[in-house]
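Coming up is one lone chain in structure tokens, specifically the form predicted on its own.
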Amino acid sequence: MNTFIYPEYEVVRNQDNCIACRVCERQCANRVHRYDEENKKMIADSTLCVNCHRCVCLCPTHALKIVRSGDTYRENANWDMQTVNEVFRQANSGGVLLSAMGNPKNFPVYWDKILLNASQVTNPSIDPLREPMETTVYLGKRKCEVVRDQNGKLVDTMSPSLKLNLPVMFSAMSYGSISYNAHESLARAAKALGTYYNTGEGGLHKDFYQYGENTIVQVASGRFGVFKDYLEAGAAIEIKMGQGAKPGIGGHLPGAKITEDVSATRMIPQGVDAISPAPHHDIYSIEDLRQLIYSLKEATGYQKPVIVKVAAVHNCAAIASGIARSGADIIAIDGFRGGTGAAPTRIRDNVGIPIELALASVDQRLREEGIRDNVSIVVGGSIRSAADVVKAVALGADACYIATAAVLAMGCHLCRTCNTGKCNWGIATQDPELVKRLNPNIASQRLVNLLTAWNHEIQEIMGGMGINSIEALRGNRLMLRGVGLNETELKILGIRYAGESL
């Protein structure tokens, strides 16, 4: 039986301009790209391309482009193309469909539907070059009881918590998952920035632990390279429960990606896939998951804020009310367009829920119940600018994780072929002769050029709106209103109507 499936994506090449320097074949590790030695000339095979861009971007002379394939099937609205491919892909090999990054499908973005309030007349707006705005974020617990020595003065009793210059943060991508110049580069960013990022479940290169002041450690389910030294070395202390692109499913890194320094990173053998079980096996209920904390703040002296991150799925609201009251100083939360390195994609595709309706019901959830500051909030899963860390604060959220925003600031072209190993931009590979594509000087400078306009642009989001510090801003909705939206949409996210007054 012919199994041929026509490529998505086909790669036009213009001869006048092609010089034939055999620059695309050298970069491109899917070896689209060869020379044909007979007719003298480049030619391309398109059934391997990924659409990664990386040829387009380098050809010296613009002879490349990539065009999505004329080819198609009769039209059938239940029946799309991609729908078929997959069918004929799971006749042919009887496995589970893989996919990398986040969900692509036409779901509501519900910060796009989204407008923010800015002050006029009544409530003068601020100019942020000239007046005092503040951006700087402590994330733990608020509550704290006054207590006063012998000789009357006040004793510290505040949990220990994270200070952030900007309410954004690099979520966790692991070092198996991204290359060691990927990890290096979100390091030094965090730290020239004043924020910090997340080790994701491989461990902590130690390489990296000169790092420790602004990295957030994980412990997930298979427990890769946890140890005490490591707990040690972070700010902070994450506990992975769930994750936005596949929640209930655990984690899976192939042996391929199993290098010699991953290996001793994780503390697993060479070559052999790592595997996290879906369920940490001695959580089971809310009572188990306060064990689990309260051994991780004994083991580091209760010196370090510890979060758990959990998928945004339809019960995360008493899910989190739960987590706020077993001894957790921030709740993560990441929604269904969350990035990843490799998910089944009917799950990535097809489970979670958006991160603003989360959000906004769970930030709900701990204000009726007198808890809101037991815990900071997290949310992540599609944060794509500063507009959406506005609307967010706005929701309820205290800080923000970014990953894909910021592979993408990295160099990434969002190819969702992470799982293969064979990342051209030198991000989500163990490949030597990749990796070295990324510089670690350049891709950490684009990542604090990011931020730092992000937060630009943050103060200039406030100072129209009247607020001059990120405090007043969190769950302040009234400066929200929807559009596009109807009344059960609107009702869960708490905000009014554009054009309805109060």
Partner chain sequence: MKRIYVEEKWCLGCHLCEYECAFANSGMTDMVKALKGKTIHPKIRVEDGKNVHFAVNCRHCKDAICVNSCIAGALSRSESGVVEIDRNKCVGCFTCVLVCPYGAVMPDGDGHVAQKCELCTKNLCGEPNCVAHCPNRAIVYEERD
Given for the second form:
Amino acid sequence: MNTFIYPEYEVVRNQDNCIACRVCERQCANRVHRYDEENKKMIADSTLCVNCHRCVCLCPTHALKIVRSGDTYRENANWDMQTVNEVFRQANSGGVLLSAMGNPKNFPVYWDKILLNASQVTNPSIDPLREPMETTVYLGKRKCEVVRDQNGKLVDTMSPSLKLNLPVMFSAMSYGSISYNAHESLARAAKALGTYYNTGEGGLHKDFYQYGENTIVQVASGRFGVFKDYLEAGAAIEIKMGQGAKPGIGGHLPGAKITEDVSATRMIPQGVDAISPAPHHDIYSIEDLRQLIYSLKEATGYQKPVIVKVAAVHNCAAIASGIARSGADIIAIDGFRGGTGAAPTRIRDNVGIPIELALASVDQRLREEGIRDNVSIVVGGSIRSAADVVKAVALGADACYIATAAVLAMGCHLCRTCNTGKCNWGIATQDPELVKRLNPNIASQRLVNLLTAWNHEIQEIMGGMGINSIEALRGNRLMLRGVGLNETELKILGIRYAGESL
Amino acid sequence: MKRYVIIGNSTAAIHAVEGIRSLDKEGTILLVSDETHFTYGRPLISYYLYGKTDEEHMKYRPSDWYEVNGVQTKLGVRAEKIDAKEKTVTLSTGETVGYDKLLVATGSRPFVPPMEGLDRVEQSYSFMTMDDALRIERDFVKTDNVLVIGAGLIGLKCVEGILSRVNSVTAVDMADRILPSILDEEGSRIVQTYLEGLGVKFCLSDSAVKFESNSATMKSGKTLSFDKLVLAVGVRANIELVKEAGGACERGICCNEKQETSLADVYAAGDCAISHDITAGVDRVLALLPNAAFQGRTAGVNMAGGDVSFDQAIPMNAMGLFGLHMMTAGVYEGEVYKEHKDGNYKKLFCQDGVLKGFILIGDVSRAGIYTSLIRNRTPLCEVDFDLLKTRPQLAAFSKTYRRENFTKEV
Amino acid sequence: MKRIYVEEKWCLGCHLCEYECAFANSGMTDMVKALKGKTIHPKIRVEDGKNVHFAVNCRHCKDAICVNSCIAGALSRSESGVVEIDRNKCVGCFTCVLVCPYGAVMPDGDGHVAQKCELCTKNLCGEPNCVAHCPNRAIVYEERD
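Given the form predicted on its own above, produce the structure of the same protein in the form predicted in complex with the partner chain.
Following is the full complex, with the preceding chain placed first.
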């Protein structure tokens, strides 16, 4: 017999305000709400609620809220409720626990322990509304030989690069894990913003080839949807070696999500589970990686930069060093708080390292080895705001990847049940009735709004520091100070403690 | 500058003026009517008696309408004669007016069959015009027992109007059921039962053969006494003006889809004119207000030099009696779909792959969706008719239909 | 003129528009007060078909058959193109219901007169309230050909 687990959250309805319009009922894919004909009242079954807030947002009289249920076991600092419930759940099912979105555990968020500098007296700050403020970023190799043709003219030997109007891109989310409309929203927003979105390992739907100039196409261990046109369609190719939410393991898209369209895009059979292997079976070394990089470059005429994406793990500095020598143009590092549509809970919550530390160590290592200009560095894995972006750039990143913030902008309320496929916001689902809830006309505008706002903030912050371009901020760790950090952390981050002057 | 003359002051005439003015703002319009009232909705007279409206609200158009539309009126004046050669109309005032385009929208008049002794009945009324309604309002008193000859549309609307004003109402009809022209037998029974429940008495399959001043001897031998008599047997189209001028007429004035009569520059519209009923496939008078409006508009536009046709005439009626609503349209031929539950009655008639007609009693919501199927002769293979049978809905139409209608101006 | 257009692709069938319509035309400023415990009689109605939802309200036809058919002259087209109904003139014969091809004219709550969408021109909303509150922009109010 299954142990009953009292729901962690409870739907609370203000019956005085409820007009029984039944919008909550119609909008809940989990069937929490229903109308009791007899008593002429709406009632809710909290055991089914995932706390996605769809009903709360749509209730026209604001009669609904969702609160912590308050049910609790005997307090125990070691065996907290979540831990106990997970044991119950596994004893009930015998299965590996699955979770979605990023690591929610109470690990330190280093962004929040880093503070930014500002100009006072001895150096002028800059008003971005009156003076030029450059947020354009180019991603790719910065090294080039000076070569002249027989007439003595300079030959362009610059490697291909990506031009971003602001140092933020949308990171990989596959069509399959997210919906067609979510993809369209990201694609349209990337185009409008002058940045890029990323196909993830789901191939590129034929409808979205038109956004190719703003698309990064991914090649991952399952090779789903990879073929000549796909590689040629994108502005850059990303080899995904790992993902922050589940380093070291592959992916698993349940057959139920492999609809006709997803199947065609991924080039796999309909209705059959799509398994991405944990490793690339042709990559067991940096040399192997180099082969894939050059295969892809060869296939696309050396016209597109190649990104290698790895999860932030313990020896990522050494790995990055290898990648920087492998011919890759860009290294993407994904921190342990990065989101996912589904990951084993234990992996998500316990594997990998914080992106702040990984970034600092990689940047430091590449500088020390004199190969920092071989590659650009893009970081992701919970970049939550413009401040995080500025701090990341100051720590050494060229640009940031965001995904959780992007899906939030599209409507996600972080209920973390993407793996159920019943996303009430139309994002992480393939159910047509749910997918249509995400209107790309609205969602793409919200994405544009978000990043436009961030860009204003980035400019404002940079101006305050007296810096007028992202280029001048990159790796400028003097602009950062730590609080609440120990010596080791400060050393890895390469920053001084707050209050320490030069 | 064109000279337009319009004989009539009701629906067809008004819509004709609007049709003319949609193209020609300059021409002179003379409107002649033997009624003295400002244009009013004829069918409203029963609602007037029923207390649902008053004279002010019965105006079919705003008070300044004639002025705004540049219409010169001669109210209380009869058009006596049309000279189609000279293109003149002689009026009851003796005046003769010339026209470039003439519209005959003379409507119809009550038909009174010859019945012995009718002239002996002093308190006899017809029920067609505002004046009729005003007479009834003035004369009928709470103690009156009223005999209504005719249990059709006019008769029963009259019954509705007067029931609460008098002591009793008995409606007589030769037919064996009420509303025989718009309902089927079962439908008639439903409505009859409803009306009887409200106290209306019926005497069916019977007719008056002889009248005394306060009683009628019926064919069945019964004698019905009354204080007031209402004659609502039927109507006849006013075709004489055109007929005498040499225009082709049958039971109504013959006209084509442009509302042109056989006389040059003479148009006819409304209850006096013949329509081509697309459901029955025959030419007949369709004395219905919407039909008069469409014909009038068509005539007006064509008179002003436009080129439009009206080829969607169908019989249709929306009728309410003491809160019971019924809607009917088309002809009752072909395959039948029937539903009768919860006090609602529905019958749909299909033939040759199109909806031909329907009867709805009680729940009449969205009936227009059915009507448009008939009017547009929509092939039923283009819609989900099984869905439509249960209730009228646009979900049964194609996505294309909805795109055309919901995402564009219509 | 600006009209309401319905994009069924985006309609979720949530029926919020019906409640927003009823509220807008209630004359009240508090939705709970206006609608709690009441049966609503909105002028916009959502149809839920097989895998399809869409709202239907008056299309404000250029050559409106309801206006032409009205026996009382209660229905008219304003100068700006809005098909309006004068409740004081309407006698509730429902000929408009009989002729509207969209089923967009209906008896009002009491069943005495007809009602239809007047684009919130006769209430305090200014712009159609269903449009303002559609959560997925399935109902829009704009100028189109």
